[in-house]
Each structure stands twice: as C-alpha cells, then as structure tokens.
Amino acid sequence: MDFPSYYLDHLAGGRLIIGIIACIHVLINHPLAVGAYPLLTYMEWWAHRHGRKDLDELARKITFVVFIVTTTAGAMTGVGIWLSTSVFAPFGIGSLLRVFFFGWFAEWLVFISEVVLIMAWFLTWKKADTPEKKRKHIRLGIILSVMSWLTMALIVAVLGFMMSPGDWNQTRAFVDAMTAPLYLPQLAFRTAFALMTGALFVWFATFFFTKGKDNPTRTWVVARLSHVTMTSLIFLLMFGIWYWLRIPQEMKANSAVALLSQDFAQWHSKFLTLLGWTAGVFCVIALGGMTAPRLIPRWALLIPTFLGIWLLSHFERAREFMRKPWVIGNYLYSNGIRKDEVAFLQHEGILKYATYVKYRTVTSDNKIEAGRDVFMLACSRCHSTTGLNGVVEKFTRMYGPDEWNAAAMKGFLGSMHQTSTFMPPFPGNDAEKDALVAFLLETRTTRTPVSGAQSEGISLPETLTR
C-alpha cells in the first residue's frame, strides 16, 4: 500500500516476470555452479592423481562453459530478480529485506567470493603445471565449491521462512528466520537436485568435447557420473519426503492447483505417477551408464537432461503457489497486506489510508474510478483485467457470459477467502466491495486494461493536491 504500483495488465501486474527471471536464474545456479564445481574439482583431482592429462583438460573445458554462463547469465539474471521484485513486489522484498538484512549482506560477501574464485580458478588452471601449484589449484575448486554451496544456503534460509517462518511470528528474531522449520529440508532437497543436475550436465557437456563412444575420456565420465545422479536420485526421494512432511498442512491442500494450475487438479494423481515414470527414466539411464557405459548414445542424454530443466522449473512454480495466499507464511498476504491490518481495514476500509489512491472515499460519483484503485491495491499483485490470469475471464467462469449479478459477485468477495485458501481475504469495507464490483462491471463491457503508474502517473488523494 505504500508504494505506487508498477503494473503490466496483460502479464498478471508483472509477477511473470519475477518467475521466469527466478527458474532461468535457479536452472542456471543450481546444476552449474552448485552442483557442477564440486564435480569438476573433483575430475581435476582425480586426473591429478592418476595422470589423466585428457581429464584434466575436459574439466577444464567444461569449467570454461560454466564460468561463462554463471558469470553473466546466472549474474545477470541474480540482479533480474532484485530488479523485478523491487518494481513489482516492493512490500514483499521489502520486509525480507528487514528481516534478513544481515544474512543478506553475508550472502553478497560470499557472492563476491566466489566470483573471485571462479575467475582465479579458471584463469590459472593452465598455470598449474607442477605438482604443487596443481596441489593449490584444486584446493581453490574446493574453496570455489564451498563458497557456491554456501550462496544457495543463505538464500534458501529466506525461501524456506517465507513458507513457514515459524517461532518468528513470535520472537521476530534474526536467528529464528534463520532457522525455521523448512530450512535444512529445503536445503537438504536442493543439494541433492543440484548434484544431480550438476552430473546430467557434465555427462552431456562431456559428449561434445569427446569422440567416439569407445573414447576412455567419455566411459570414465559416464561411469563416475552415472554413481552420481543415481546416488543424488536417491537422496532427492528422501528429502523431497522430508521436505513434504514439513510443509504446513494448509499450504498442502494447496499441492493439487500448485502442481496444475485450476484448470488442471483434477489430474492430480496422473501427475504424480509422471513424476514416478520420470524417476524410473532417471534410474534407468543412470543404470546403463553404470553397467555399460559404452553403450550409452548421445541423444539418450537429452532425456534426463529436459527431465531435469523441467523438474526444477515446475518444483520453483509449486512451491510459489502452495504458500498462496502469504507472501511470508502468517505474516503478509500476497497483496501486500499483514495479516494483523486485514480486521481494521475490512472495518475502516482500504482506501483511507493508501498513499497513492485518487479517492479516500467511496461515493456515487466515484464509484468505479474507486473501484479501480481498490482492485490495484487488492487484486493487481496475482491479477489482470483482461489478460494473463484476468478477473473477467475468472467471473464469466463462475458467472457464464450472460449478465453478472452485482450481488453474488460482492458476497464472493466476502467469503472468497474460505471457497479458495489461496486467495487472501478481502482487505476493504462494504463500500468499498461495492466499488470493486462496479469497475469489475464496467471493465467487462469496456475490456480496458488497467494501466500502472509507469504509463499513468503517480495519483493522489484530492485532499493532497489542493
């Protein structure tokens, strides 16, 4: 409510764009620099030791790919999601900006680190050509691995809180948000995905720089990383339970819209005996890459490979959504609103004490005019009018494409929070449900997107602007 809003209607008010920024960022982050540093030390390490010269010089060939890709596309896409959550959730970046601001000011110091380290390990790699410089060399992947591992860990501790923040509801504390109940599962899973991850994209990185399926380069490391993913495989199942098991029972019941959207729950258990096919797929290349390395094709790889991507990406998107309707779990609603201010707005109403509205109150000349700044405050951060996730389209659902009832639509609002949990209460007055209905009315004849303050300006109760 303090901040004017910048809004994209045909993009669900912007939050798009945070998610697409965010799955690009973690699809990059997680298999890459997580799970791939660990795993490429490791090949250095192994080729030190055993004078694998061919090794050592396809782990660094792979490394140079990666310091590419997660020194501007992970980098950039890390400020991309600082940039749109600012622009288009500022109330929600901003109390996660208040509460973790120490573990974020250690989370950039170790950031920095490791882009430090990443260039120094890279750009030396040639010049460890004795027995002790090579010695250091690893030690520095090693540091480098830790340091990328470390990043995920600090951010995961502010993903996991805004979930479930558990004693911090009550203690405020820095170590309690810290700590709360989905961080080590949470980190757990994410570790285990990275690893995984991490092994199918050196495994398949590794058939471009090796040829011929009989090439020793190329059986080692399909050998090695097959014990990998199927290891990680392993530990995924187990965390991802333990993960499951601590997730809050309310959020749970959201799983089914979470993993398939509304149109789509009623394929809930289809779903989930994809993702049972989809670890068997896993297993099985894994097996095969154990058993008889030789015979595993290049293109066998993109399964577990687009398996992965889309693994990841669809976890990030459900896990978004099952903490609906809290932006942190029992603290602050998805609009912006805390769940301590819902009962005095609802009484007082939403309008009196918003900074950038046109209108404090709601009257018959005003109406829609009102209407259209209730719906920006309470409905603009999830929907659009028209387009992506739209209003319109989500009343003719329930009303057909016929003439709406005014009144069905105002006691909606009223109980919308009980019908559908993901979905926060309406945070206005009587008055105030009625000037939502009638811009909603009024929108549906017109089809006029709404615009953010980016195209119209910043506007201002009257009483300001005299």
Contents of the next structure:
Amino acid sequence: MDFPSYYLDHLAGGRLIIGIIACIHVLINHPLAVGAYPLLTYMEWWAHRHGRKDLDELARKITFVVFIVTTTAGAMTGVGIWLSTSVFAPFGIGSLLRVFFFGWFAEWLVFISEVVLIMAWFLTWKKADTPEKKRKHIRLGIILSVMSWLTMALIVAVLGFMMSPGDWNQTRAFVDAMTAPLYLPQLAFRTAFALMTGALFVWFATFFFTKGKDNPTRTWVVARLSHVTMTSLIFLLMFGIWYWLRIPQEMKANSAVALLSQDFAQWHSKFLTLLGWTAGVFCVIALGGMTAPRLIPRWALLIPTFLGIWLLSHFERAREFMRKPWVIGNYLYSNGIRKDEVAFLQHEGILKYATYVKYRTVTSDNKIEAGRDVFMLACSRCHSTTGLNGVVEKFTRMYGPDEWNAAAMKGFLGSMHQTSTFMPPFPGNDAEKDALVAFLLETRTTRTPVSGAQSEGISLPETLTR
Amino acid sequence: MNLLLTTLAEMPVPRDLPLPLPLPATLLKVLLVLFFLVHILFVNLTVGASLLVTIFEFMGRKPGRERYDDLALAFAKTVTVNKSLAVVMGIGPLLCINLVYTLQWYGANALTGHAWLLIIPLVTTAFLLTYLHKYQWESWRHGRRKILHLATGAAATLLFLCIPFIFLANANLMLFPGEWEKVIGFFSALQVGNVLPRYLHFLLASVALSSLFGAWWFWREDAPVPGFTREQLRRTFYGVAAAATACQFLAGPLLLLTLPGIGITGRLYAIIIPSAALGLLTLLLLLKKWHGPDSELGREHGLIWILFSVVVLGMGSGRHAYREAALATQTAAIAERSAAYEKALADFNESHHEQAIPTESPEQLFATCGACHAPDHRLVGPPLQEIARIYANNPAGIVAWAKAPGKKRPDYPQMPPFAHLGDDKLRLIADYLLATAPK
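Alongside the form predicted alone that was just displayed, please also present the structure of the form predicted in complex with its partner chain.
Below is the whole assembly, all chains and molecules, this chain first.
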C-alpha cells in the first residue's frame, strides 16, 4: 500500500521474475560453488599427494569454468534477488531485512571472503609451484569451501524462517528466527543436493577436458565421483524425508497446489512418480560409474543434469508456493497486508489508508478505477488481470465465459481465503468488494491489461485524508 | 503551515514499516556512507580503468607502439578483479539504504523498474565481455581478430559507462518524492533533479581514481610493462589524474548549481567547500609530481591517497547532508502518518478484541460454499437443490465430501478441499445446507 507497484501483467504480476532469478542463482550456487569447491580442492590435494600433474591441471581447468560462471552470472543473480524483490515485494524484503539484518550482514562478510578467495585461489593456481606454496594453495581451497557453505547456511536460515517462523511472532527475536524448525532439515537437504550435483558437474566437465575412454585422468574422476554421487543421493533422500515431515501441517495441505498449480492437483501422484525417476536416474548413473565407468557416455550425464535442474526448480517453486499466502508466516501476507490489519481494513476500507491510489473512497462514478486500485493492492502481487495466472481466467474457470454473477463473485471475495487457503482474506470493505467486482466485469469485456507504476506513473489522491 | 500543506499535497506520504530498525538510524546512516564509499571506489576503478584500457589498446594498435597494448593488458588484469569487488562491496550499502530509506529507495526502484531489473543482465554481459577481452588477448592479437578484440573491450566499456546511469537515476529520484507524480519510467526519471552533472562528476572521479591506482599498481616492480619505466608510468598516470581532477573544478560547481534548492543548506556548503579546497591541494600536489624530477616521483604517494580519501569522504558526507535536508519534510510527515495509523489500528483491535471472533453463524459459514453453489441453478458447482437430493438425511456425507471432494461430474471443475474448516464447522454448514436448500 505504501510503495508504487512495479507490475507486469503477462508475467503473473512479475513475481515470476524473482523465481527465475532465484532458481538460476541456486542452480549455479549449489553445484558450482558449494558442491564443486570441496571436490576440486580434494582433487588438487590428491594430485599433490600422489604427484598427479594431470589431475592438478584438470582441477585448474574446471576451476576456471567455475570462476567465470560464479563471478558473473552467479554473483549477479545473487544481487538480482535483492534487486527484483525490491520492486516486486518491497514490503516483504523490507520487513525481512529489519528482522534479519545481522544474518544478512554476516552473509555479506562471508560473501566478500568467498569472492576474494575464489579469485585468489584461481588466479594464484599456477604460481603455487613449490610444495610449500602448494600446501598453502590447498588450504585456500579448504577455506573457500567452508565459506561458500556458510553463505548457504545463512541464507537458508532466512528461507526457512519465511516458511515457518517458529517462535518469532511472540518474541520477534533474531535468534529465534535463526533456529526456526525447518532450518536444519533444509540445510541438510541442500548440502546433499549441492554435493550430488557438484560431483556430476565436475564429472561432466571432465569429459570436455580429457580425451579417450581409458584416459587415466578420466577413470580416476569417474570412479571417485560416482561414489560421491551415490552417497549424496542416499543422504538427499533421507534429508528430503526429514524436511517433508517437518513442514507444518497447514502448508502440507497446500502442497498439492504447491507442486503444480490447481489444475494439476490430480497429477500430484504423478509428480511423486517423476520424483522417484529422478532419484532412480541418479542412482543408475552413479552405479554405472562405480561398476562400469567406461560404458557411460557423455550425453548420458545430461539426463540427470536436466532432472537435477528440474528437481531443484520444483523444490524452490514448491517452497515459494507452500509459503502462500504468507511472506512472513502468520505476520505478513504476500500482498503486503499484515495479519493484524485485516479486520481493521475490512472495517475501514483499504483505499482510505493507501498511499498510491487515485481515490480514497468508492463512489458510483469512480467504481471501476477504484476497483483497479483495489486489484493492484489486494491481488496484483500474485495475479495478473489477463495474463499468466490472471484473475479473468480464474473467474472464467469458475463461472464460465459470460455468466459472471456479481453477487456470487462478491461472496467469493468474502471467503476467498477459505475457498483457496493459499490466498489471504480480502483486505477491504464492502464497497471495495463491489468496486473490484465492477473492475473485473469491465476487464472481462475490454481485456485491457493493467500496467504498473513503471510504465504509467503513480497517481495520488486529490486530498490526503489522514 | 500552508506551505507545508501544499508541498505535502504533491508529495506521497507513505507509512513506514512498523518493525523497528535493527540498529539506530544514525549508525546505519554512517555505515551507509562508509560502505558506499568503499563500493564506489571499486566501481570507479572498474569504470575508469576499463575506459583507460580501451584507450591504451587503441593507441597500441599501430606498429611500433605495441608497448601501449601491453600496458592495456596489464591494466585490464586489474579490472576483472576490481569489478568483482565492486559487486560484493555493493551489498553492504544496499542493505543500509534499504533499511534507512526504505520508502524512498524502493519507491524509486519501482518507478524505474524495467531499467532497474536490466542491471542484472547488463552487468552480467559486461563482466563476460571483460573476461573474453582479457583471456583472448593473446589469441586475438593480430589482423582482423585484433579489431574484434578491440570491439569486445569497447563494448564492455560502453556498458560500464551506461550502467551507472541506472543507479544514479535511482539515487537521485529518491531525493525528490515531490516529483514522483511526473515520472513515467526510467528516461523521465533522468529529467528529475540533476542526473547529468552528477554523472559527469562520477566519471571524472573514476578516471582520476583509476589513474591514481595505476600510479600505485605499476610502481611495485622495476619494469612493470616492457617498454616503460615505472617512473614514466607514474608520471603519465599522475598527469591523467591531475587533468581529471582539474575538470572537477568545473563539474563540481556545475553539480552544486544545478541541485534543486530543496536540500541546500548551510551545512552542505560547510562540508563541500573545505573538501573542494583540499581537492585543490591534491591537484597542486599531483601537478608538482607530474612536472618534477624522477627522484621526486617515489615520494608522497601515500599522502596523495590520504588527501584523495578525505576529499571523497567530504563529498560523500555532503551528499548525505543534502539527502537528509531534501527528505526532511517527507520524513517528518511519514513519521506522523505512520504513528497515527498504528494508533488507529491498535485502538480498533483493542475495542474489537472482545467481540473479535464472534462464533460465526451457520449462515456466515455457508457463505464460503455460496461462492460456488447457488440454491437452484448451476454456478461453479451443482445447485443446492441437487446436493440436498443426493445427501438427504446424510449431513455426514456432505462433511466427508467437503473434506476431500472427488471428481464426479466431468463437465464441472474440481471442487477445492475444505478440511481446514474442521469437522464441527463443516457439520454446521451441512445441516444448514440441508435445512435451507430448495426442495
């Protein structure tokens, strides 16, 4: 209500962009940083112990790839999460930051050391030419591995807290937020995932930097890394179950919607089957690598890679969706309305206190325009009008293309949080329900998408009634 | 009072987030200025150095002047490191500004939304081009490839020169919420306040700082780049730094004169003028070194850095003083409005606490179902008439269905489950439904 709305109609209001950026970030960070650093350090150490120049050279080449990707797309998508949440959910990120400042501050310090270390590690690799220097260089790799894991550990605290705020609501204390119930299982799950996919990434990269099936460098990598993949897979499944069991009950009720959208709720069981397939393929590849490494061709590794990407994207998506309707569980809804405000706003009206709206009260003349503002405030953080996840399409699915019944729609708004538990209650008064319905009926016929403050500017009410 | 009211009428007065700041606001503002200066130092080193790299490489493309090409490569190697530091060091000030200027900063971000999000791909591309430029230096050294190489470097530099506009537009726009109503997108945001002089100031500082950095970097070894002595390089870089700093004495006053009056205070002048005087001293020192004998070049380098840092700190503090003054009216209004809102809310919640959760009547509970079930015609679900026929004398059946609806009618959508209402409420609903449904 207090921030101009950046809004993209065709992209479900635009939140999708946060999701995409966050997914790319995680998909780079987990395998290439958290997972690969310890494995590459291990390779370097082994090469040093056993005088295997070939392995050292291979580790350096793979580190080059990691270095390039993490310091460009990796770092920028990390920053991108900040940049995108600040336009799509300023109230959410602003509130989280006030609670989690020290966590993020600590994460920043760790992040600085991580970036300095990866640059130092890669850029001094060739200069470490004596055993003494090499030992130091390896130590650098170990510290880097620890730091990148710590970065993840701190961020997971924030994510975990968003889903299940633990005791935070009573005490509002930072430590409570850090020890929220989902923290440990999520961290464990991500660690196992990072190692599993990191191993696969190093394995895959090895194919590009080595030639020949019986190449001793390649055999070494495949033999070791298939074991790592297998072990991490077992842990991944264990931690996945632990995580699932901890997800609070009411969120579980939502997870059919979470994993896919409501249309596909019935496909939930199918999703589980596919999840099983992912684990199965990882298992087969790992077993193959352990027993018959030469039989596994390069392209075969692409299958688990894509499945891994798919699995993680879904994991993130499920996490995002299961959180609905909250940004901060039991405190702040996804549309920026606090739980303790709802009754008040239902009584007084949401427009009366909003900052960036044209009208403060609904009249018969301004009904449609006021309804548009209500839509922007109450629905636009999750829905578009005519685009992806559009309300017009949603109501069409409910009432058919032309027989929209204004009274029934108004009734729906009154109990929308009951009908769909992933939606917040309607945060406005009766007149505003009517206005929203009028706006929706209008939009159904005109099909003109709404635009956000970035392309239309802001409008302020004529007089500021306080 | 009247003036205040008219200003406020054009200025959005949002309400602040009701959560307390994690640290005192003053401390956060001090941190903001300090962290920001560290960040902008590395940004300067990235932007300024990549500009110089492009120029050196261009100079080095003629036969007999290859040493400039080598100089460009040696300098380019620092850009790839400094650009990463610029990004990580940017998080700290971002955290602080998000906290202390939540409403103004996020508001500006949203108003320039597309450009703001474009930062991510633009910076990523600039970084990738920088790496390509650095790592292909040897293999793209000759013939047509050299042109490609030059173009790669120039493209990265061009991006580095454009991206700061987005940040500047935001940092500028947040200062003038009274102008927000006129802003439609990024380009119109550039017309608020004085973005262009500010950019010029930034660009000159980038060139000056990168040159100073070059003067330090290439001094560490006796023959840092083949074809140059370290004295030659230091002299050149001091010269460039002096030229850029001299230009600041035009850009600086221009910046000050074009600032909107709203934030100009005596305090601002009290900070800016001594800093500018110190800047003049730095300039004279640089010129002296540039002109003087080789034997003098090794001395007083640290002093130049110290002087420069103090000047930059002065300018940063001046900026901050301006920001505080420009936002003072709005900040006071925000505090007042937020407090009034929270009080009204608390009063309401207090007085409605007793009758807060009146046990909902079966009729109210049934409204949930009413959104989809009408008495005698199809809405989303089948009419109540039909339901009452199927479940006559069987309310428990309705409860069971509502908790886990099946899929019965092929031409109807799926009914959502209502298990979260609980058995008791569902039973009330079912009884009500059966009692009131038309027969």
